[in-house]
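Only one chain is shown below, in structure tokens, and it's the form predicted alone.
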Amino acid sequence: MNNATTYRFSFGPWNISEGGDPFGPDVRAAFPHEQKFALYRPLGFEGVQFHDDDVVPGLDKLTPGQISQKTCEVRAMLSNQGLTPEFVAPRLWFAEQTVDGAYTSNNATDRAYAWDRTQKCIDIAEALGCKAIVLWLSREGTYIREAKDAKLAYQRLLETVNRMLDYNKQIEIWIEPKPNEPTDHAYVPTIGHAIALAYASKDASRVKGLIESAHALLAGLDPSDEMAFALAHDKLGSVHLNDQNGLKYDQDKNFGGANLRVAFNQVRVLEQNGYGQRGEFIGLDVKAIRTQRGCPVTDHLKNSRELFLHLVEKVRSVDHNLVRQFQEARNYEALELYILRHLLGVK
């Protein structure tokens, strides 16, 4: 058990978002994107997660010089606020060319667009002083299985990973798996698939995974087990902690908001295995409740961070000798009661 880790926290500017409701009116006013950086440090966060067009809006219509200039401006903003860019991800799910997949599209022109956008993303990350590229393969799948050759699709994903590794010898690639939405069935739905791609790549040491709690739950899996699997292979690049109420749409609830015990076990596996000792971030990907008023709305981030730290103390104050005794005796009923009483603060 490591009791010395001082955790660093990150979130993306999309987590302080506009108040649009898909079934009704806006409930919150929009908050200017670049003003969000000033909110990080007061909330206890120092890492910023980015999509490429969070750094450079409208980058598809800009020249390389314009992209470089805007990236330098954002890097200066981060420096002024004492913030660190954690990663940059190519946003490959909004463009017309990526509706039917980006790297796995049946259309060669669309695949070429995806690669061009990926190169721009890598260049932006380098100019921003960031070495991690996150691949959320959101459109890489199908609504009907006959629409694509799945074996060819996986080969194309591996070819893309290898091209990225060749394009920049310093970057790390963090694959963020998700089983569905916006596609019906996605390729690379779990961390096991992501790590298999890593080992198949030409430089497995630079290909890792990023695990989001809700994505694991949507696959019917336990997020702490997914994290443990990645940690066992030394391939947990980062985490996106949040919560999920059942196998529904991706809800991005406050961490621990739906299942406190599941949250406890995620903290437990991270804490027990020294996650964060090498500077890894605790990333939060939580959204404000749709009906929450205010501007800017940040309590969902503050509250999730606070709960994580409360659970760190719960993990550190577990009586590990007693837990081992229960384990050795296979007295799992007693073990479960002890954990529940511990979480409730009952002596």
Contents of the next structure:
Amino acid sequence: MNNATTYRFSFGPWNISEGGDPFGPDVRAAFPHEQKFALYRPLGFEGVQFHDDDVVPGLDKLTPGQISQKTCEVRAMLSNQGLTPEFVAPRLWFAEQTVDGAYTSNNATDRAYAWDRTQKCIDIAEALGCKAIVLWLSREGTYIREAKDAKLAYQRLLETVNRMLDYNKQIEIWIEPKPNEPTDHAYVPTIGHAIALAYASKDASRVKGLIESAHALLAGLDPSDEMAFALAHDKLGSVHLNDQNGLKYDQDKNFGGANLRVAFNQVRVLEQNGYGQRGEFIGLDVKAIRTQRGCPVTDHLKNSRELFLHLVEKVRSVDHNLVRQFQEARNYEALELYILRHLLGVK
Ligand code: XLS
Ligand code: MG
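May I ask for the structure of the form predicted in complex with D-xylose now, the form predicted alone having been displayed?
Up next: the whole complex, starting with the chain shown before.
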């Protein structure tokens, strides 16, 4: 067993006070972006996940000089607040040019925009002192299969990864798979797809994955097994813990909020494989319950972190000898009852 890991936590500014009910009136006021950073440390978080335009709002309209000046200001702010940037992700789904995909768009001008934006994102990450670039390949997919040449799309994704590796020799690329939404089918739906891209790239050691619990569940997979697959290849760059109640819209529920046992098994796989001992963050990508009142709303972050730590205790206090005995005897009924009782705190 490893020495006990001291976990450190991260989230992105988009996790605060957004996600109000999209079908009716606002249920809570938006909280100013610039004021979110002061909330991190009191909530027990030290890592900040960024999109490129979370660092430099409106970057498409700014000059390189303005982008670098704003990035320097953010870097100083982070250091004053005792915060670490965990990653920067190019937001490649909001602009008009990315409506039909970014790197896999059929339109050459739109693909050129995506590449230009990616270079800016990498430059921002470097100026921020952060080496990880997350690729959530949001619109790299289709609503109808005939819309794109899927094989060409995969080649374009691989070309982009290689171009990024060439563009900056220090960065790591963490691919975040998701099977659908906003597209009907995405080209990189699971961690297996992401890791295949990593191995096909020109520097596999710098291409890893980021696993979001809800995304794995939307693919009909168990997030803990997805994490184990990445860990077995030493390719788990980070995690986005949250939860999802079945196959429906991407819910970003509180970690453990829908299925405590699925959450337990994610913590189990991370804890038992020493995740976090090389500084990896426990990232949360949770949104407040849509109809929750208040401003700023941050309890979902505090509570998900707390739940994670409770589950760490549950994992550490499992009777491993007993589990081994049940495994050896192939007594899975007894094993299941033991785990459920352990989770419930019943002897
Ligand atoms: C959306 C993604 C996004 C990424 C970063 O579902 O999870 O939040 O983590 O681009
Ligand atoms: Mg995510």
